[in-house]
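One chain is shown next in structure tokens, namely the form predicted on its own.
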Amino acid sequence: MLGNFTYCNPTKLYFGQNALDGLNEELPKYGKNVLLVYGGGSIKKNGIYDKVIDILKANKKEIYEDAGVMPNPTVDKLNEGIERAKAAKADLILAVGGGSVCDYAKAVSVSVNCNDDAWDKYFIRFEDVTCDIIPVGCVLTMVGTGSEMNGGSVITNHEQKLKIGHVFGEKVFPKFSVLNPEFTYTLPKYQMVSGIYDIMSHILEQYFSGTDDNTSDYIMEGLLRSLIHSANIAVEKPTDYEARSNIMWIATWALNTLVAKGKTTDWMVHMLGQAVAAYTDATHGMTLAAVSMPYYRYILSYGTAKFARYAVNVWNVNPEGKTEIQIANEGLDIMEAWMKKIGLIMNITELGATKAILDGMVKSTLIMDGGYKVMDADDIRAVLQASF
């Protein structure tokens, strides 16, 4: 039974060859002062940069600059945009990258105001917003963690071993995106099927959570269906139009909020998934993959019957004859299958991780309570040592 929600996401969306013109409609709408917010340059060799700085320049915006936004944000690194955006007097952030420089600029719009330590405030103490922020905007280059129409950001503390995302409200999201699914073309593989995986988690993070009939589980087996096909095609020609707007398209549904709504939602991939990067700095969506099959099936006895749907809806399995169970481990046998064909990463081992850091994986391992099972230290560890 659907429970009582409130919806609501004020971010308006460009899409489509030529999505980055709404950047003529948004910019006059904000002060001088912009603040271009971009990784490691990649958008100055394919030439995105100049695209958007041409246009910036064109509505007689003054700008300023913070790049070296790395793949796991850091909070070293937010500290250093808040000092670039207060040195800039920023009206806007504009955020050009993927999902880590959305979320870094997120981070750095509501932490220039705040009087508190923002990492202590924000994602220790999980705190609300309680000072004034700086809107942002996001040009989209790598599609994945749907931070381009959300509120959240995931922050990385090297010291503390600690990688943390803190959901804000919806004033904190992005006020416009930009997506042009041609800017993703040029991204190596690896990175593009870790985000199609990462893309799959925020769905499934969601979906295996609840026994009722749920409106939302019906609109994410047609996501996963169209994002499995796509990313068939994708992994074999990349510059397929059609299938990289439609993966760009899902991994913004996948996680702006619409598909959580009346459902308890799980989030325990993920939380395995940060404690190892906290450790290795491993790619997102490898560490989801990595974790995601022993966490399954660690869990898929206490929600049998959500994995036999699943297996039926999404995989195809035919059912006939068979048991829940058998059903059940049947669709994650495909599924694990699928995700060694496209090239995904299926082992912490190859991501860096050690057994000598397994004690500090478990510490560091949030614990949800929204999915099938509460899971304990115990529960972690025996998870991580079978994605060894």
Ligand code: NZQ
Second form
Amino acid sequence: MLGNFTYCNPTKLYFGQNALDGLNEELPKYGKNVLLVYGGGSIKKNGIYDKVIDILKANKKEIYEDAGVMPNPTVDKLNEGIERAKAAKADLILAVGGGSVCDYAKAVSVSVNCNDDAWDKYFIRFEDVTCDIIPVGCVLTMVGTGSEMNGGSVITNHEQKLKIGHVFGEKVFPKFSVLNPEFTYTLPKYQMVSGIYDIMSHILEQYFSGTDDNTSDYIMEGLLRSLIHSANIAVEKPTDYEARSNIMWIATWALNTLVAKGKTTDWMVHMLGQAVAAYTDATHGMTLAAVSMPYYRYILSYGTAKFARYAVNVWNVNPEGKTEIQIANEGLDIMEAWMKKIGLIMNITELGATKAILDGMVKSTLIMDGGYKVMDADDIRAVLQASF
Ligand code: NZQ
Ligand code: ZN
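Now that you have shown the form predicted on its own, what about the form predicted together with the ligand?
Below is the whole assembly, all chains and molecules, this chain first.
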């Protein structure tokens, strides 16, 4: 049965080859000072930076820059960004990049007019946003996180060995996001497939929970089928517009809050992956890929019916003459083979994890209770052990 919920998604999307023109519609809505936030320089190499600057100038904006947002943005960088946004008296934060840049922009947005320490307030105490925010807009260049249409923001504290996400409320969602699939063509294959698996994981985190008959599960099966189909094409031909545009659109729907409505959700793969990243700083989607199979095989017997449904409806397993557990296992086998085929990293050793940090990773893993099995520290240790 669908649980009770409210649903609102305030982000306006501009999608397609001309999506960047949407900036001309959006920029006049905000004051003069724009803080342009971006990463390590990919947007300068592929020309997106120049295009954005031209549009900002044509709209007579005062441009302030905050560059160098790293993948898995850190709390130190966040504190620097807060000062930059203050100094710029920013009226709008324009994030041009992937999930890291969009997440960072949201974290700056909610912290600028706030006297508390941003890390403690939002990522340790998980407090609500009570101060004025600076509006954020995104131009997305890396597909996967869904940050373009949600309130999520994930920050890493290397000193404390924690990588933590906070989901801010509606008012912190990007006011608008520009989604041009062609902007993702220059992504290295490693990043592209990492993003593809991030999308798959977002869907599975929301799919593998509950035993009710829920419309969201049917939507997610459709999203997964389309994702697998398009990923197979994109891996062979990264500039296939049809495939890349479908992947971009699926990413947005995978984590813009819709499919979670009325459902319980799991999110343990993300908690495990974030603990791995807190120690290794590895690429987000790869950390998820590396822990997924050990985790799903660990919890399979607690949610066998759903895993069997997944095998049949997503991976086309023929159920005839097989037990539920056989069907479920066959689905995971096919999924695992597919993950290897598209080039995902399937163990945490390759991501830099060693046995010496096992205890630390166990401690850094937050426990969520919405999945088929509520994990304890021993369960987490067993899954991480199996991920080496
Ligand atoms: O920094 P630059 O030079 O731009 O290079 C980036 C970066 O090295 C590069 N890149 C991005 N667009 C490119 C490109 N290279 C060539 N051509 C392009 N068009 O890709 C690298 C990775 O970028 P990043 O933004 O880090 O990737 P992603 O989008 O996967 O974001 C990862 C962050 O998002 C968080 C993750 O934990 C991680 O910190 N997440 C955010 C979520 C949310 N807001 O809801 C949910 C997710 O589960 C996730 O946790
Ligand atoms: Zn993710």
